[in-house]
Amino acid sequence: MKRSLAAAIIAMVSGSCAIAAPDTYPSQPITFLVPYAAGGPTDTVARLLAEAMGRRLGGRIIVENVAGAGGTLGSGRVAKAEPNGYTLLLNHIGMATSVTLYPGASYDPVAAFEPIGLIVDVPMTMVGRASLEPNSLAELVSFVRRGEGRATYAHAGPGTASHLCGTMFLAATRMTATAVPYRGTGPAMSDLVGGQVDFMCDQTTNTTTFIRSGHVKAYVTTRAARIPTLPEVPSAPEAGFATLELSIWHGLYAPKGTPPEIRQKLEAALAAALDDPALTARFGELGGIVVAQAERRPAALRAKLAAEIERWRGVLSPAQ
């Protein structure tokens, strides 16, 4: 009895000093967990943003993807994680847009994290599957409305980057169209370059290789000015549609709870990844901008997300 009780403390001292002991972290794996498919925009943003991070910590970071519900089975995942340092959230604009689609989400975004920073911005494009008649927005839109909603449009579900722009796209052009989801925009760029779908609205870091290659037709770019990248593809305001300007965020999150010593950690990590040229000019040739250093701060991403929070509120609201 005495030595299972003893061991009883020692694991517990133990647990404690784990969570406690940030001049030894990381002494374990990190998880960086995208709460989408895997090959998607997200997905890659994490990928890259873990090497980067890894060799400023002196750790292996993995990317876990654990996909549905908009992204709130992950995000409730990390949510209920031990908050030590060694399972971190990597979202978007999901985490402001899941309060109002996702009402009865096991968390509050903003209650169970502790922000790290904002990361990149990355602006949509509307691509076609390569066989599709239209070579530009107008033609495109034309092309819709002549099918009286049985176009198809690919998207990842409810609250997700690609439903988002979807749904601004047809709301500002007065339009229907046959919804296809999908778990995840991996899944769906593939129907869309087998031809199964007719088109889809994505981030440029999941859409530039496949339009660079022919493989899909762009339309526009979600962005007020052409994006370097893809010099050929005309920006929202050109191709008439302003209302159609789009740039989704990403930030990174920790379990409520976890040690200031460890979010600083994390917070100089990050900022030295995103400060690496390599990693600028990496993100900038998927379309991304990686965000300003004053705009990297915890306190940034706090506001941005209560922002946010509002912002789609307001636009989603009306559809519940």
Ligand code: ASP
The other form holds:
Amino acid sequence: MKRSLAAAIIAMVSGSCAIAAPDTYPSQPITFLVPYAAGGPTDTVARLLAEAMGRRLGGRIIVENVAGAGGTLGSGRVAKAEPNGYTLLLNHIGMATSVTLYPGASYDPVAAFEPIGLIVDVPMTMVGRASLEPNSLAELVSFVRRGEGRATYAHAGPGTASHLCGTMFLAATRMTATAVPYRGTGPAMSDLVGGQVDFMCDQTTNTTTFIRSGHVKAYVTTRAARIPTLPEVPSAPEAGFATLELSIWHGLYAPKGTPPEIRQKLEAALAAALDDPALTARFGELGGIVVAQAERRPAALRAKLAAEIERWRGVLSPAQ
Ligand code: ASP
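Same protein, different state: after the form predicted on its own, show the form predicted together with the ligand.
Now the full complex is given, and it begins with the chain already shown.
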């Protein structure tokens, strides 16, 4: 009680209206900020998790999309948010790639956040507009090669999953194509379905529905083995692209300084939500694999982020 009062006074003095009161947390809606456009795969992960965690916390979780600059705009917003547990960041592999690609970003992904835990691993699929003539990855390579840079591919900005996958594909085949950047692959998918761009590599949390409905063609997954929910799509090694293996990990973060009692509530709610068979099944239908119990912990996300920052530092350069 004493602590709540002190926190309230500090918040009033600093002009903030959201009070970090661990005892009563959450007493107002929590925001999951997604640093990409609405309707995309990261947004889908956030909305499914928000619903499941909100039930465990006994409060409402709202998803807000703040897109731009490959996810660094929205991530920077959370880095500067009041550390009271009411503004959290849900981001993916882009948290690690941004260190190399955005050296001038307004925040340090390691120093500015308290990791809550890892969520789900999602593979990717190379997809093309339904009217694109290639029917296999080998044919897509010939098509892109013949285009001599004119074939277009969509991505969500430098450092995003779609950008990494597209870049890896073009580098492995020593080809060029015209990049068409979007604020997220939700809007990019609309243009792919509409035939405005030729191809894109994106998480199965976005592509599965469109592949199944025939709105896009799928050429390859970025997994070593076929994905059970997309059995007709060749794995990376089957398509002759073992180097295209890529799994997109997602994490939940709170701003640095969030009180430990609030973090513990969030950690427990995350772990419990990921135990929910309905949530696991929904992620599974979309090709995602919920992380093992030991990874739903801050230490696991901290270690993953550190390892991935080093991994991508060796592969990417700020000039890309
Ligand atoms: N799939 C996007 C990416 O390429 C982000 C998004 O829109 O969720 O990282």
